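Here you get one chain, nothing else, as structure tokens; it is the form predicted on its own.
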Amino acid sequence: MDHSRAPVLDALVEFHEQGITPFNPPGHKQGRGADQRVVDVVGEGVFRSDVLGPNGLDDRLLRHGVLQEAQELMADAVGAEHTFFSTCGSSLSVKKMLAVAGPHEKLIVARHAHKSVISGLIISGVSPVWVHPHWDGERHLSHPPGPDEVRAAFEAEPEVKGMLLVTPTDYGTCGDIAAIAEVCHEFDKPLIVDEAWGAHLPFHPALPPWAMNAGADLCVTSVHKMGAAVEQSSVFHLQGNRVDPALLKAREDLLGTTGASSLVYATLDGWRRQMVEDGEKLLSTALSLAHGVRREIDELPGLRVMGEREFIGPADSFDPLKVVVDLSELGISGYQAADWLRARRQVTVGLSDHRRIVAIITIGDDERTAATLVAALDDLTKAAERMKAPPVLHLPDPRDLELSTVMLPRDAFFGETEQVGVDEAVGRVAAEMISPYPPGSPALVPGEVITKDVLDYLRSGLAAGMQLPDPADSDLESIRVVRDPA
């Protein structure tokens, strides 16, 4: 195929050249109704581009071919069979995804899955057989499970549709993909992969594998997190035959806006342009820039960058773009890392968390960005000492996080609800996610049963900077539970 082309983005150009005067949405009309202030933000182009509705350079009903190219050249490029784009990020590409199992199907989810995939499974009614990662109780974080603890839930629900897997992990963990995929389809079934972080990994052989080569059937991945096209820009893909593309594309229609930006596509397509041309060499410089700043980095004292030796396994893999830097020696929370980088520096993180800070290099980093990061974090190891020692984070055995599930989490999500002090809702049934954020893993999902050290944690984290954007009582003095019955 020639991937010289990039069909939404020469469609934007020729319609833009045919001085078309719309009456159609969207009601901005290329820019003229929209509000100066608006314009003098961001530009003049985003509403120029902002014409793919009905009648602009295509439609739902894909009657002008735009897309549909455009789709076919992504998955050209990474080796897919089908791949279908996404304007709402991969939280609704990963919902689309759970298509292989219907309501009160069952399907094998990792337990440290996105809230997206959370609410996929409230939305669709599916069962979840959860599958635990591995935990590494000393750090206090969790890696994607292994094939040995897949074939074992595949054992013991031989009914289950299929399985969800989380990888590359928020920290840069990699599972591995191939050996699950080979206990997947020794059962017949399909293997999902929600890879969010992972729309590099097809274009530099030095990035771990990536699910399509792997032998995934299917997989998410948001182009906006490690790629270079706007926010919500995620595409998914499939191949081989265990799950149907007509039943897949009618998920997508079922989920997907009828009035989607082109922007997100433009960009994607863009992206696919860019990789399939210059993508090696992009990378091969973004690799050589953070192996360079976790090297600086580990030199400064007091900060310590993990990397293979804590975060993989003998088959697993880690994508070393994700800087993960260990505080624990400075005294500080990578909660007060992270405002103190934005506050004093400007500087911002992708993630933090009681102990850590995560810098992800990509291929928009360059010498200047790398050093602006390393002088950051050198003022943060002499800033570090004049501040407060953090408040203690209550952190329990990771086993004892694996809360019970006793209802559906659709049951629980939507049914008959109440909402109760902390104290009473020890052993009643969780009806909200609470999910940390970042990462965005919930450590409470509906129609689990709540301990006491789920909610000490929860609260203490808080306390401690803990971001949790879900839970009704922002809080957490109350949680909303299942009414139990009269």
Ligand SMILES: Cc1ncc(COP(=O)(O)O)c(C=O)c1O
The other form holds:
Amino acid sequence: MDHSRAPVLDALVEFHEQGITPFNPPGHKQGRGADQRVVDVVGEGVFRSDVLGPNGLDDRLLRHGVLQEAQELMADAVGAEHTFFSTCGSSLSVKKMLAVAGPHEKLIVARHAHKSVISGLIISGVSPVWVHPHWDGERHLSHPPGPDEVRAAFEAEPEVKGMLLVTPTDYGTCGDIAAIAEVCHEFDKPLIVDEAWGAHLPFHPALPPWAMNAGADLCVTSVHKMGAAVEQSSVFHLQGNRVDPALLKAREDLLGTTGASSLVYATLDGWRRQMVEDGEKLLSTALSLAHGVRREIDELPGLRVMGEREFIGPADSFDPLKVVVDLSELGISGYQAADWLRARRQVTVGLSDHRRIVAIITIGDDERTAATLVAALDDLTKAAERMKAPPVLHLPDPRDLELSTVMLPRDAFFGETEQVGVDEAVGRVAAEMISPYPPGSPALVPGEVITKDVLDYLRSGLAAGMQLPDPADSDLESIRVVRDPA
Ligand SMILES: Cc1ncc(COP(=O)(O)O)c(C=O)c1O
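Next block, the form predicted in complex with the named molecule, ref. the form predicted on its own:
Below, the chain from earlier opens the complete complex, with every other chain and molecule after it.
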């Protein structure tokens, strides 16, 4: 296929050349109706590129096939059979991918899945069969589960419809997709991979294997995370015959928008062209930058960059572009470090937790940004001496955070609920999700029995700086639980 083409971008150029006078949405009409103060901030280009309505880039019957061609080029670039572009991020794409199961049907799901997967279970009524991640109890980190646990789940629940694996994690650790795909296929069931963090993986041989190459049936990636498309840009890919493309298309139609963003599609299209033409070179530069940054940070007093020493074993490989910095020797929390870096050095990081921060290096970085990061962290090591000791986080053995599921997440979420004080919540069934964010993997899922350990962990986390975006009571003095039958 001709990868020098970028059908969505080309159609945008053509649209402008044709001088079309639109009487269809978007109502800003190429920005002419937009408030100048908005244009001043976001730029004219945003509005000029926002045209994809039913009568925009494609004609009324989608005869021009602009999107179709762009998706086919993306599929070809990564070696998938079908690719779907999706707006609203992988948060929406993962919900579309749950098409392999319906209400009350079972799906094996890695329990450290992102909250968007859990939302998908709630909406679809799919019944999760949890596979617990590989826990690193010492560092309080989860890594993807391995093939043995997946096999055990298939043997225990032979009627499951497939499995959803999350890899890479937010910390860049990756599971053995090929071995897990083999297990799924032995049972003739599809493997779905939430590879939200893996958009770049297909384009460089030194990066961990990516889902389609490793034999997964379906996978989703967020191109706005490790790629270079705008926020919400997501794609999902399909191969093989275990998932019917028509079924996926129907799910896509069920959940998709009728006003897809041409900005999202255009930048996805351009990213594919960029990666096919220059991806390996650009990623080689990013990788050598990341390796340099890792070495320099590791030499700073009190900082330790986590990598193969810590991860390989519980994980199978890891992405060095995720620079995971352990601050425990410095005696401050990741929350404190992230706040200080932003406030004092105008440097932001991708993730912070009780003892780490994660800085993400991409093809958008260069020597200057790398030096800014290292210098800011050097300053942090000095400033840390003057910072207060962080509040103590209650970190139980990770196994004590594995709760029992007694109800379908959908039934717990949509059924009769009540808000009870935390002290009364122990032993009750959760009706809401509570997810430390980032990484956004829920500690509590609707349908699970609440324990004192999980409450102590979340409440002490909140006091230490953890973000909890989803509970109704954001102070966590009360919790939404399933109403007890009278
Ligand atoms: C593993 C995982 N899956 C899905 C998502 C959702 O991605 P998006 O932000 O593209 O909606 C995230 C977001 O952080 C994630 O970490």
